[in-house]
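The chain below stands alone, shown as structure tokens; this is the form predicted alone.
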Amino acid sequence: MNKPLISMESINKVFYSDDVETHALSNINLTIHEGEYLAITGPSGCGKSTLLSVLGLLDTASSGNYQLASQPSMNLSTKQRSHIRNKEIGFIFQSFNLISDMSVWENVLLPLSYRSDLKNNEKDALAKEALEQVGMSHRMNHYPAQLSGGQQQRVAVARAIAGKPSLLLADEPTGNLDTKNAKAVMELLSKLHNTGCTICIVTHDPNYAAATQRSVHMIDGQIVADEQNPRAAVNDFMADIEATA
């Protein structure tokens, strides 16, 4: 087993509104090791996306201990959190979140433009490599509106992986796609995992969850099950993708 990339202990998240407390996360204990492929499942409103936001430093927990790559992450400044997100974490969203008036190339290059540790030629090389990895280099001069949903999500994946992050987080990455394109995106994520990428996805679909190594099931802000997926289930899913390709 590789070393832990993420360690959460007694994580709680409480939202306050009009004197009402909403406990979105309750006593979350979670460890994710380097190179793992994990699915977070559960009904709508159970806290999946909130947990992903805390994992990705888009939000802060109300209490508890969260370490990312052995570094405490609870009391970071806004600037520190932004820096870590940009360098260490890649995000894939259900709605793609591509900028409509920017080309595919510009969308993928955008997060890299904030990396002061990279030279311009290094940024260009990383963006090109990412687009080639997802099979979209031939569309680099197109705009999002000129692409299908599946192509847009591939560009979103390229943008997420261009900076070679330690962690890839995907929130319902197949939610806006038809079955064929959804399977293509899941196949792409599996290939990325096979290259050593640590991936955590939120999904409602049990078939897609079964295609990962491990499933964490949530109900009412709590983790109620954490289990390894049978290798047979992963192999069956990939065989199904290949049969319908």
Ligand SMILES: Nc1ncnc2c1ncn2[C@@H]1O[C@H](COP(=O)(O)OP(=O)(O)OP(=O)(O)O)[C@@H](O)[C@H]1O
The other form holds:
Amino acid sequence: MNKPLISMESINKVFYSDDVETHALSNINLTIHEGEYLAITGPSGCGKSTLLSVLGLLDTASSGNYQLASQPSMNLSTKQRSHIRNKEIGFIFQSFNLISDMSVWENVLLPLSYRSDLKNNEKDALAKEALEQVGMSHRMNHYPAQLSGGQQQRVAVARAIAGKPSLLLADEPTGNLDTKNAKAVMELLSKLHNTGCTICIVTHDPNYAAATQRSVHMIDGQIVADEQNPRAAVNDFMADIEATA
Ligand SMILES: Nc1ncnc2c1ncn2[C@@H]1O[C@H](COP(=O)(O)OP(=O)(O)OP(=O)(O)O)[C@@H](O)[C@H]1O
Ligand SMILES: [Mg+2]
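Having seen the form predicted alone, the form predicted in complex with the named molecule:
Shown next: the complete complex, the earlier chain at its head.
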């Protein structure tokens, strides 16, 4: 087994709003190893997006320990968090979240533009490579509104992977797509996983969860099941994709 990339111990997240206290995450213990591909499943409101936000340093836990790549991440400043996030973590959202008045090329280049460790020609090369990986190079000069939903999500995947993050997080990446495009995005994620990417997706769909290596099931802010998916289910899913492609 590869070394742990993520290590969460006794993570809690409480939201306070008006008089209501919501325990969105309760005593989460989760280790994710480099190169793993896992799915987080569970009913609406159980804390999946909250867990992904904490994993991706978009939000902080109320208590507990969280180590990302062996670095403690609980006491980082906002600036340190955004620096690590920009370099190490790629996000994909249900609603694509592309910037409408920027071209495909500008959207993919945007997160790289904040990277002081890369030269401009390196940024260009990374953006080009990411667009090639998702099969969208031919739409480089288009704007998001000129693309189908499936194409927009492929551009969003390119934007997320362009900086070669250690961790790719996707919250319902197929939620706004029809079956064919959803399968295309899942196939893309499987391919990225095969190139060594560590991926964590949130999904409602048990078939898509079964296409990953490991399923973590949540209820009421807690992890209630954590199991390896049978290899056969992954193979069946890929065969099904090839049959419908
Ligand atoms: N910013 C916030 N302020 C207050 N409560 C919040 C906030 N974000 C989430 N919550 C609450 O935390 C709980 C978990 O929400 P979360 O969005 O993580 O659920 P989810 O599993 O992603 O649901 P869904 O499948 O519907 O997307 C919910 O009860 C929600 O109302
Ligand atoms: Mg959610």
